[in-house]
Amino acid sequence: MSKQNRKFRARGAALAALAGLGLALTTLLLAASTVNVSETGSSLLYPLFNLWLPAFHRLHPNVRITTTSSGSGTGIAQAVAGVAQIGASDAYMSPAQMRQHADILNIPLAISMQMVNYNLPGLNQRHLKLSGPVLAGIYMGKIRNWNDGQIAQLNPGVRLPSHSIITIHRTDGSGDTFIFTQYLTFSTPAWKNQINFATTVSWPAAPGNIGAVGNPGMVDALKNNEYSIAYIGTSFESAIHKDRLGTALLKNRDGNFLLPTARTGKAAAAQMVSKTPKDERISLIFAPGRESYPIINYEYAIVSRRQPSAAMAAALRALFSWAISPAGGNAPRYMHRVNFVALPAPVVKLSQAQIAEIH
């Protein structure tokens, strides 16, 4: 064996020993006392967290995690303020927020998608085609009726109702609003120039618009108002099917109309993996590619790298490391139930590097 190979083997053995020591220390810390972890934020990520907790608790019975669906805006705010240890968010923090809170990490845990849904009597079992510019026109109040020529042009041969459109939007600080308005911003110059994107935006005064809180509120508002339209995370797809509501085919950057599926979500993610920076704050919206669904995003854990105790830091590292593992929280049995996409291997490595910074 060459001297260089012996050197590499020795270095690898040293790194493995350090990793083993870190795992042993984490195990000792978690076994020493009960650790109470508070998670709050994204209503889109909330169902997945609640699928994860029983399995994680079996592995770490001394770690007790409470979850609350409060919206991404609240999740970010409470994590930054230290009120909650984990802020679940569909939105990454802005450069301005990061300058004010340099200790905060934005760690992707999985990839989600967003649907555009509608309640159209007689048409809910048909997938209407919609585009960013048409949706922007609807939410700006410029396209007011379902049989408007711009909608009809995308759906030739479909008998659209001569009825006014009821738009439904989130009133809470919402990552779903963040990614929906990104789709409109990236596809429609008029929306970008007048409204742009954020977790909370100044919605135009479109006739008949309705506000709702959380994804459950969006589903209820859609169900209870015929001729309405809404944007809803795919973790609520089963509720959409149960209530027999419609799901649109959305126009992507390459001009194709697609549904949110595992195939189209993975195709979009594959286009963006190499563009993901080390801090992982990036929009995945409107990715190029023939088969890329246009509204996908990383689901983030917003968390401070500086924790008040070694036990809390160990609990968070253990939770996130398990959550992003393809043998743990990113396993198909979890991803399929909420219609999420597992993190690609290069993104798992980036998240692992951020998780290691928690201390």
Second form
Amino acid sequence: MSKQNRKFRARGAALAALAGLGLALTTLLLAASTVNVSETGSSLLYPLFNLWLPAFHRLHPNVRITTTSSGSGTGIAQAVAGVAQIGASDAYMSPAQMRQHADILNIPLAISMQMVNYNLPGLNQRHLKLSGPVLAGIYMGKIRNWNDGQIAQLNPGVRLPSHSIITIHRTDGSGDTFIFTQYLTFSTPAWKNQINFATTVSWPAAPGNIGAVGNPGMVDALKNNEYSIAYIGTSFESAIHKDRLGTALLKNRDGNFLLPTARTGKAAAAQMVSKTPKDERISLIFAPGRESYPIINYEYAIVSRRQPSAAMAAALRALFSWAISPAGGNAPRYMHRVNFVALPAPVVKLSQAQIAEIH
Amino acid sequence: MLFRKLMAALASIVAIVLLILVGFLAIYAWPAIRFNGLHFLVKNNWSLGFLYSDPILRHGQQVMPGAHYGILFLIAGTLLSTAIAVLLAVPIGVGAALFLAEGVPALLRPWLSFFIELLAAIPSVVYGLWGLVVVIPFLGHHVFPAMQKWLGFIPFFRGPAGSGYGLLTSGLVLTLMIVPLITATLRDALVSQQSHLRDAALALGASRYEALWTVQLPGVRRVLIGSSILATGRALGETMAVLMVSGNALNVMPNNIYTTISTMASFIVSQLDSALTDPTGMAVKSLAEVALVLCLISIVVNSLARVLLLYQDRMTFGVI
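Right, the form predicted alone is done, so what does the form predicted in complex with its partner chain look like?
Let us now look at the entire complex, which starts with that chain.
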């Protein structure tokens, strides 16, 4: 190898090193100007966040958001502790928690619904009728067989199997548990007195009951266990269809049996808009009205009004403002995909006022 | 001299860490211990109470209304799943070790041993995932219904056969996790055993099986007990794999071998987030009490095994 050649090589190597260094520096500088937001919590909201993120990222390339599905309990806990900037939750925080964490806001981003699903061979294509008291009886272990008189009474003419009911419930702290147990609490005095509602409740010892983690775990457990019953967020409706599982008609406050659809969800939301307080912490469960589906709820972002940096606060305000806008994240093309209901205009206003408090 | 002191210091760190750990747990859990009393160990009613109401004062402690913590079902789930695992793993582990030490052609021996050790190195979450995806559907749809049919005359095997999640599945997954621990240790002991005792036995006319059973195996009895203790400890504390296959039952005592259960270790993981939402903190403190009880159970099991070893030694040397 000639001397000249070697020199060139050395120079080339030096240049490459410089270029590498330059690249590294640029990446660092770019990284410094990007804001990293982490969101965790509700597995019901998770599919929607995954639809939102690419669209939002195109508008705000400097905001990098990571999203994980860990359950509403974790969402609240991590947002309160400051581990995650956004805690996603189907449940609003309790009054006692709010007193302890005065800086935390509960901002509705959309309205979701919950299905009651079952895996009954031969009956999955029929919509069985179920009511709060019957579901409470099933989950309390008082109604143990599918052909129990109380279920048969709601479903005349349906050949119900003589098989024991396997109840599936969430074991992680779950907003789905919260809204499901609210439905049972508001409709069934016995449930209210014994168990009540929370993100985790003391499930009565129904024999053969199964605990599952997250909505995906619920779908899986339901699919794998014939004669089981579960409560699952509507953002998993396509999974329920794909696995050919059944969805129940639920009895509402007015005594009508309804499926979770955009129409029945909207009807229930319309009943509750005027009752929503300024801090937006309210249950929408078991709303009055002929066409009101009984289990709908605000999907909350649990977030601190005091952020460590102005850049973070601006990023969060931008994200939430876009998410609740009917032209942005609440647009029908997102809501349809997960079977959510867009926030009614007065609620958008309330959420906007809360978003403005983040600084 | 300096070296010896250094070694003494290093050795005592382990003991001190253990003491600090248990001490910390006890201090942290103290309000829960006082609030729960004996109720904690004998009742099946773990409930965080009504979290959306205001805290009340009970037994001098701030708690949520309706909160009570009874973990008998966790103790039962932990001990039963561990018992199943150890009962199955010891004979399998011993058999595998004997086979590896004596039965396998010399050419294959290092390979098979390597695989056994590899099995011990697999992270428990992998066992859990495999259990969830493969074992549970298979057991739930084929094995358990058949067992219920053919073994139903034994009280604890009577139906309903359940879903595949539960006590027996947890026990089986735990078995697979601890067999390699026993096999690997025992095989090493058998191989390193001096051969003259066996040779003497064979020379006296003992068959190969008799030599194994009466001479070689008794020689590694201490190792067998020691490795079984380690395995028991691992099974008692196993968290992730059990969390994924146990069914995470709450407040239910297992009434047959197919029932869904929870173990103490997996319960702490699955309930921590919910517990953190309790504004009074009593739920997390009660989880710390669960951890404390788990520690105590492990210590008791270990101590029992020590006593067994001591007794063994006395027996052996007494005879000689």
